[in-house]
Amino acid sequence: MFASRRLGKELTKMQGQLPPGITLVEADNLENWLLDIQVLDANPIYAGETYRLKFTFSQNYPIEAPEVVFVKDDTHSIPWHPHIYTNGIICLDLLDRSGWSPVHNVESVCVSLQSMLTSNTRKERPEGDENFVRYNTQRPRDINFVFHDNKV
């Protein structure tokens, strides 16, 4: 019940106005939302690109972080970044159990991801991307990433 109340408030606010480069695409239910983000600075890695995010909410949101992944489809690719796997899974402490706080919301996650992309200077995938994508069977929220690189 708390999740639906909180998501309803967030949705109402987001339908009014979002920060530049963030677009609400679909929020037909309180379980899955789609948003598009763009990097608005002059970073050549992401120039002219729009990336799609899928948010999946549990009954425990906002106590528990949403599951957030980049989605690849006919018009959206997965951004190149040392913390984003080719299957769209994002290694970001904010989305981890230890880094999440109920003060965060969908908008703050999108802004954090925009910032993460904006500051990146390396067009590469995480080390071990191919094996991770091939063999991982865990949902993103259940993966215990080791956060050791604040440079990208």
Contents of the next structure:
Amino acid sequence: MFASRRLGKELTKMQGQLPPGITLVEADNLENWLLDIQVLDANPIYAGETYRLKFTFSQNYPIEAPEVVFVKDDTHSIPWHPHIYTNGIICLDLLDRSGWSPVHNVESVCVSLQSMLTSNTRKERPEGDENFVRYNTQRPRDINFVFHDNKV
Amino acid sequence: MSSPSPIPPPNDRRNSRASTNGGLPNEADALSEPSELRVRRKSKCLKVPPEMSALEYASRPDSNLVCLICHAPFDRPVQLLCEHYFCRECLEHAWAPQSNNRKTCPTCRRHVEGENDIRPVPKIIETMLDELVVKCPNSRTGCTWVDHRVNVHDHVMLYCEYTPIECPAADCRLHTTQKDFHKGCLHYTVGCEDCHTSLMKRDLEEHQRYLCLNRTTSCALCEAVLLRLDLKTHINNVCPKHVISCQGTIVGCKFRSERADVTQHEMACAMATMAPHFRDQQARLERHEARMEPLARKVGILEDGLANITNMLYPANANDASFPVADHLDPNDAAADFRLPPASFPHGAHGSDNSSNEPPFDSQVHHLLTLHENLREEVSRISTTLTEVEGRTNMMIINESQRNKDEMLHTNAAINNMRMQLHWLMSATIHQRTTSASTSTSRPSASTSAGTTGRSTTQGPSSRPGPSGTLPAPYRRLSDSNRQDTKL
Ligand SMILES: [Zn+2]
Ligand SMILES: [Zn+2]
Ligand SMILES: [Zn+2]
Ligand SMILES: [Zn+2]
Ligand SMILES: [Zn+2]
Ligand SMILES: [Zn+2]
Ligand SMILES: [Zn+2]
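Rather than the form predicted alone that you just supplied, could I have the structure of the form predicted in complex with its partner chain?
To see the whole picture, the full complex is given below, headed by that same chain.
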């Protein structure tokens, strides 16, 4: 009840106005939403690309963080970033259990991801990407990432 | 707040009136029922209080009043030490998964020690929240109530006709609304007589009004096709064939015909064009008359007050009928007190208005002006008298205080004297004690203390009695004189 009400409010607001470079693609239910983000400045790694994000909300949103991953399909790729794995899983403290706060919301998460990409200069994957992608069976929120690198 | 109180809150009087009207037949129905049914009804009258977080606001609320957790205007907000505000419930939600000592502010992550770090918000915030305008939670089922949020609970629990309550029928588990409560159970299937759809009785009216396609009729006068429910309003306000009078009828136009003709006529009729202005004027006149009544009453009260004041000022002359001014203002005794009593102030006799042979004033204004002049003179006289009296009083006070000062000096001298004497007595007592202990050396020390007393006796006449004669006495009063000493 709490989650649906809050998501309803967020949805109404997002249907009205969103920051530049963020578009609401699909929000048919209160469990999964799709949003597109673009990097607006002239970062050569992401120029001209649109990336698709999939939000999955639990019953306890916003007390619990939403699960946010990049989606790969025919028209969308996974952005290069030393904290984004090839399977779309994002290593960002904001989305972690200890880093999340209920004052965050879908929009602020998108903005954070946008700025995370904007400031990146390395076209690479995280260390151990291949192994992680092959063997990981956990859901993103259950993974204990080590936030070793704070400057990206 | 959790149970509906029978007394309507004062700030929602408008609604309370509406509800007593609507509720009366309801009440009467319940009373005519057998008692067991009535009891059953009562127990089922439970309503669900409105949920604050689900309220719909008339306008978008100020973002400063919106909780960052639930994204709705605060409900029973609290503030943390960092001055971040949240709904109490939202905070509890947010902290539920955390253990007690790990509570932090959701916004800035400042540590929250315990209940002491959670404080009430300023009153002004509460007031602003209370005054947010919300729609009735039952607006979807037809309620048009819109008012301050602080009233929504009472509206839903007491007054709203659309609040769902359980059906009065014993064997029915469905919900009905306050509005339909007295109609009994409406949860049986009926068929719409126009379109032959079957539906619940409860929904029939809505169906007939908005949904039923066959529920139309034609106006008997103009043959227009319209909803049967709207027929009356059509005839009264719209129908071109309905016979009505020209708008100018209030000014005197006698024209009366079908609406279409009347509309034609009214374009040309001077009286019809005048009618709205006339009506405006009339309304304004009525308003003014209504406003005048309290004013007249107020003037009456003020006049009474003035009369009282005059009576108080000149009590002896209040009933003096010799004053020649015939009062134009008011024939009753309140106005009679405008008379200025000539005897009360000796210097005021010079004015022509005070002579008893003078004819009545030719105008009220003149009378008032003279009165005013007289009053002014009287006031200036009073003020000079006051200054005089003040001067005299000041002199008196100065004299009195001088005398007091002198007296105080005398008293001080006397006290000093007494102190000296006491001192002498004390030393004499001590000396006495030493002499009684060792009998031989008593006399010489007594003479030394007598020498000091000799000095003190010159200061006051009260120390005249010889100390040597009273020497044996202080034995018993030793503690007494000790006490005296500490007092001084
Ligand atoms: Zn809240
Ligand atoms: Zn804070
Ligand atoms: Zn209502
Ligand atoms: Zn029923
Ligand atoms: Zn019908
Ligand atoms: Zn008609
Ligand atoms: Zn006319």
